[in-house]
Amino acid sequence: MISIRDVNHNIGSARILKDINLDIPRAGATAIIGPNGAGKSTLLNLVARLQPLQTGSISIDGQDVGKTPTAQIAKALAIVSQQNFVASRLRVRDLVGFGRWPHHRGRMGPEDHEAVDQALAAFDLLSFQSRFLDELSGGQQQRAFVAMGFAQGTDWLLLDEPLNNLDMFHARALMKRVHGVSRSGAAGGRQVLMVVHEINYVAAWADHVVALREGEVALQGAPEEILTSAALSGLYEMDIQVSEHQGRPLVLHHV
């Protein structure tokens, strides 16, 4: 479990957080959703500790972020930002490679090199792993980087908009791929907390969500419980109306 306590964030004069306690099960996969500035991404900073904490407390699975050595805590959880710069001429093979990096220190062994190949095999790369990043589409590219966190071998792997710039085949295919992953028994079974901005994705994919409001945990629970028309509408401030398919919520936002 992640488990966040008093934790606020301010950037200058703006508070971006306020408040937040919050427990993150281990549910296969969390999404966190809400309006744009709402501290999605702040709050997934703090948790993999690309920020500091300025107050309160985060601890994952018991260890405490603001004081567990960094080798430790890049054990315990990868996350994949929204924007990753690495050389274009690198292949999709040695990119995967660099999430074995807290393990080998650059000396990479069987271990190493059987757990690329499952990260591989489980975002079906395994055809592409020769090929240098800018021969890759940008679909193939976002699975390349949300395996090189898999690579890493954590219980939690962070992904902050996974979606970002693909589009309906390429996103469906990430999503189904990152829901494998989080399955019991699946590869390892991973625990996967992540921003996603498509509410449908979320209903779709999502094991449990938590929502955010200006800096603030508005909602949280089961898809069925959060994605309602009530609350989703009160969540944005528009009217949304919610369906539901095959036993799912089907979020109408376009209408």
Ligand SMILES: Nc1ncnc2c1ncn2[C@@H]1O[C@H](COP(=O)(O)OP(=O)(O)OP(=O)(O)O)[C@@H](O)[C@H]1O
Given for the second form:
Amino acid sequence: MISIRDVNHNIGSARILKDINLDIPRAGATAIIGPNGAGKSTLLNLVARLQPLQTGSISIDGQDVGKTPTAQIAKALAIVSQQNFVASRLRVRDLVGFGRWPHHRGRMGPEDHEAVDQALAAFDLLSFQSRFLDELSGGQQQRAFVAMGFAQGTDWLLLDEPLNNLDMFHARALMKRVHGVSRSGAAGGRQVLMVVHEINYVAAWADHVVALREGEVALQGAPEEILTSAALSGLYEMDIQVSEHQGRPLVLHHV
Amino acid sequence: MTPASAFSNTRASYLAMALLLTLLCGVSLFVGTADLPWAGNWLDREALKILLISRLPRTAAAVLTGSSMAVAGIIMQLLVRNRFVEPGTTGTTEAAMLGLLLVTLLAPSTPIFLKMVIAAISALIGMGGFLLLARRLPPSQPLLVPLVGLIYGGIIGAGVIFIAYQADMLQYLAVWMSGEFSGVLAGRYELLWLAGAMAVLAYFAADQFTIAGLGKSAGVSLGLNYGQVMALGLLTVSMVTALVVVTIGMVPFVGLVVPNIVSRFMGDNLRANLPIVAGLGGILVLASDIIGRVVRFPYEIPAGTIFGVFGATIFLWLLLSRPARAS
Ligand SMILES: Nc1ncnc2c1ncn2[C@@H]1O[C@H](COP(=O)(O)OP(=O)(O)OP(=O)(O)O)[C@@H](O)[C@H]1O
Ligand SMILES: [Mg+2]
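Alternative state: the form predicted in complex with the ligand, after the form predicted alone:
Starting with the chain above, the whole complex follows.
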């Protein structure tokens, strides 16, 4: 469980996050939704220690993010950021390989190569593995970064808008994959915390939903509870219809 | 291309690099104003002396300078996350000269090693200042970074020239600014081995530097000790710069051109790259020195001048032609 206690975040006089108290259960895949600028990325970055915590505390399965050595957290939690700009030229395979660095910190062993192979295969990257990143399309690059996060093999995986630039085939494949890893393996699978805008992917694949709005937790609960016409219309300040498809909510927000 | 063939390509490039370097070293030993007299099939005593006192040190100095400066260049590029920087275009060299100038002015009898240390500290401060500046620049404008570097270096350089002019020491500057190997003799270049050692040390942190080049978020996420890597990089670059300025004088463009050429063909994974970067740096600087020795024989043209001409041309070509490649 990730516990977030009394977390505030200010930039200048702007209050980006206001008194966040939130538990992310080990439920499988948790989706964070909310309008642009709600503070989703900021919250994710604080959990992943990419930004220093101003007030309050965050712990991951009992390990305090502020006090645990960063190298140790790297084996428990991985994050794929919203913006991934890389100036250096790396081959896709090497990039994904660096996801294993927290484990070996030197030369890759056989299990590291295996994890890289699996991640490459899972994100349909095998045919590009020897290409340089700057020779890939936007969606292919995005998949490479997500594969790198997967290869890190951590119990917690944080994904900030992983569906960016992906076509529908790869977007669905990614969500299926996330769903799959959160269920397979020992100890109940790996936990995924992801920011997703495409609400129907949340409806179809998420186990738990947290909605942020203007720096506060507006709603949280099971997808069926959160993805209702009333709740979503309030969250996004627009008229949203919700119907049903195969027992899951189907959100009609585009018409 | 499969990973296996990429691997054998790397091995082949290592081999080619080593062969070429050995070949050039051989040429370098036998090219120069003084003819090596032969006694029968073997060199006589006199020749051996020339070889040991002048040719061998000169060859080693050129290779060490080229290798260590190329390594310093790529480390700086990864830390700044910008392809177009090197110590010579970001004020680091000028800062090293400033330290060296001040210590020469205020305490001329300081031993050379101590002078080098002071120049290195000065270079460290200069590079630190540039890193702080570069951090404030938007990553969406990559060309802004080298531009700001040039201006920053220009300001420090102007200060250096002003002080040197006032103190009537401009001739020292001329020596520090144009890399030249004709004065290299045994006993006067050995500090450069330290620069070589720094480059070797950097190899052990190759992965860390590559990860730092991925950006701060990726580094933190992978549990990289960012401060430690930064410190090691700063130390390596400033030491190498100071050592080269003190012993040989600046060879412009090496740190810029060599990593860019290598990156073009092999990418930026330092673990695979660094030996190639170091090798190519050594090869190109040594080749420049040899060319400088023969084009106007028996006079010599400084290696820095030769490299400047070729380096600038190659760099322009790299800038203007984008790689087109599909697997
Ligand atoms: N450096 C900054 N200076 C000032 N305000 C900032 C800065 N960075 C972010 N903000 C503000 O913080 C708020 C939260 O940003 P955040 O990136 O967390 O939003 P988000 O919920 O991830 O949005 P999106 O859906 O667009 O990714 C936004 O209102 C943004 O304008
Ligand atoms: Mg965001």
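We call the rigid core whatever largest set of C-alpha positions still superposes within 1.5 Å between the two forms. Numbering follows the first chain given and starts at 1. What you see is a predicted model, and the numbers here were worked out from it, not measured in a lab.
**Student:** Align both forms on the core first, then report whether F128 has a C-alpha shift of 2 Å or more between these two forms.
**Tutor:** Shift at F128: 2 Å or more after core fit.
**Student:** Any CA movement of 2 Å or more for S137 between these two forms, core superposed?
**Tutor:** Yes; S137 is a residue whose C-alpha shifts (by 2 Å or more) between these two forms when the cores are overlaid.
**Student:** Quick one: core overlaid, is M168 moving 2 Å or more at the Cα between these two forms?
**Tutor:** Result for M168: yes, a 2 Å-plus shift.
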